[in-house]
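Just the one chain here, laid out as structure tokens, in the form predicted alone.
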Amino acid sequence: MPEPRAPTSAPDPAPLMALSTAHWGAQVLLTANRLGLFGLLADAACGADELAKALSTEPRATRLLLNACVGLGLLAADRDRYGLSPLAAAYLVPGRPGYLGDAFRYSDDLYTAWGRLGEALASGHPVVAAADYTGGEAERTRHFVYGMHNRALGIGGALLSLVDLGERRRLLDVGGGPGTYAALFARRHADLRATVLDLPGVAEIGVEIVAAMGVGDRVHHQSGDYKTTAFPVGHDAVLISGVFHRETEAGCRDLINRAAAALAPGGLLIVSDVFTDAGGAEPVFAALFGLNMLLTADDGGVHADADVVQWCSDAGFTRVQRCSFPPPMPHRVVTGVRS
């Protein structure tokens, strides 16, 4: 008789359960941020009833939200009083240096769009019009631009540590949104002058952001569409950050070629974005980010950094290099020199 087979153990379904309810925690964070809960607790802990009154929410429901925030590590509780956790104090209080609340407001704006992923997969088209958050709707545009600014303040420090401009003093920031990266480079290099090219509704908000960063005299916004507006020439550095995920391969190659034409000999091209490994499935954040762009941009997606290296080489750039930002940031940068 055949030997009885030992029972095989089934995989643990816990990861599936966690994925299926991941939106619960996300909505707690986004809703609390939208309501202004963390700003209310910036100076001192408060009781649940006091917070309900300040938020104009129902007391019992408010307590459920507060307890969920405690469980998620956003708040700390002492009897009936709730205060900020160190994580929330660092990143969720308006006005503090690490504030990310505007970035989360943009995520909040996209929450319902993710529920329409099947629709986007069937059509191959976004379910959110890019024009809505790049000038078409004032509030959504402000969330988007300030969200980019919040993220760029943290990402930009890493970018500056990875990219050495050397003696280059004229920077063109293509699709630069708020101009945060250009402003950070200008702070690092006192002789740098930068032009930030972006859509009028975005540029209008970017001007106020750059001015608040103290370099409005050296970083200027030029209204235009990077797809069609001619790039001003004579720059010795061109930055294209957070743009390739909105473009097809053909669109990316076109931007690289136009950047080459805008650069003086020896000029530096800097392409920074969320890129995947070859194959497109790793890192997982980058793969998911590609779907986020499918939902929000006509040609949205994600590219592999190895492909970008090849496209730069094909365009005649030399000394093409790629490197990753320090963990946990998912970004990578590709650089090349115009020969």
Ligand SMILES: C[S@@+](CC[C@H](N)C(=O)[O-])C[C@H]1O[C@@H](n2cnc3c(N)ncnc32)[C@H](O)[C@@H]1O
Given for the second form:
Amino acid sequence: MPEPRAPTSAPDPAPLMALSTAHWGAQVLLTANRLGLFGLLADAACGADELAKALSTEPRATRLLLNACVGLGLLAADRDRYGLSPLAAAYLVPGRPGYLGDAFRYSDDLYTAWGRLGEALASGHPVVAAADYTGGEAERTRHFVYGMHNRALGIGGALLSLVDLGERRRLLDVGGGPGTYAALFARRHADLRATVLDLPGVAEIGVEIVAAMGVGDRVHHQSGDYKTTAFPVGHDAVLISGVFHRETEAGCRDLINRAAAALAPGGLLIVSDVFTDAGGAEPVFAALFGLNMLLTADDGGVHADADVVQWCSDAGFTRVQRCSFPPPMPHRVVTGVRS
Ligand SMILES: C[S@@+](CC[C@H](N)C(=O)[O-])C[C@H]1O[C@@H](n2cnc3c(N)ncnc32)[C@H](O)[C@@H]1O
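Having seen the form predicted alone, can you show the form predicted together with this ligand?
Then the entire complex follows, led off by the chain already shown.
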């Protein structure tokens, strides 16, 4: 009879076990998404062999993937047939309003980069060239831009409800990518016009996105580099969303100062991004996001919202406020009025 173990105060190792295999589940989702599995099941459940045929995959391997999807809550199994779970039906079927599959294609593109985290830590530099997905490689750029669009459509309502433009109707969206936020503002205000400044390869795709959103006549993309292109004047609101995580403090301060210079008194600055609390470790998604940006952008990282508030005040913005998107959205927004 073995000696009973003395009670120990050591913590449960289960969180470590789950973390060390978290990439298994991620890869099931990303691979199924890439293969087009969820679209195939949009209208009806299917058997494993039928699915293997449609996906051009090996039947035994396919059944393993399907069962893993069931276990992860992506599919539901009924006898030998597999159908979509409510989660997959809501977010993983191309063409549906809540579709997030393009955003997951972008995560998929970055999967191998995460395997090289050690290299980025040693060098302090990204392991993929940001230019690849901002115009350099056509397919990656489309995944990136449509991924931003999916995400912005999902959370844009929250941004619009947190930001009151007042009477302002000329919006400059710096690093606006697809232009989705500008288009959502334009849909809300029939007399709003917006300029979306972004790199040429991204702007080109953005033009087709805002046109498909029905506001191509009022939301215009302007190709340029926000570090060097003079901000176009004549705007009374400047949105800088999802940009600060690619920039150092000096880069962020420069963008804030140039926004201040481009705005007339009373103009509104809106800075939206994933930010951490002071200290940088919380929320954990934001801390991880900083590493994701380290891997993918020259000056990538994450900032604390309290710092952004300070930078806006230093640039002469008044009534500087910050607020958080409703959970589980990780974004926060800082606004200030040009004095
Ligand atoms: C994470 S995305 C954010 C897009 C959009 N504002 C949003 O919040 O969904 C960052 C954007 O900055 C753009 N960008 C990066 N470097 C840039 C530069 N030097 N000049 C202009 N745009 C740039 C990228 O092409 C991309 O569209």
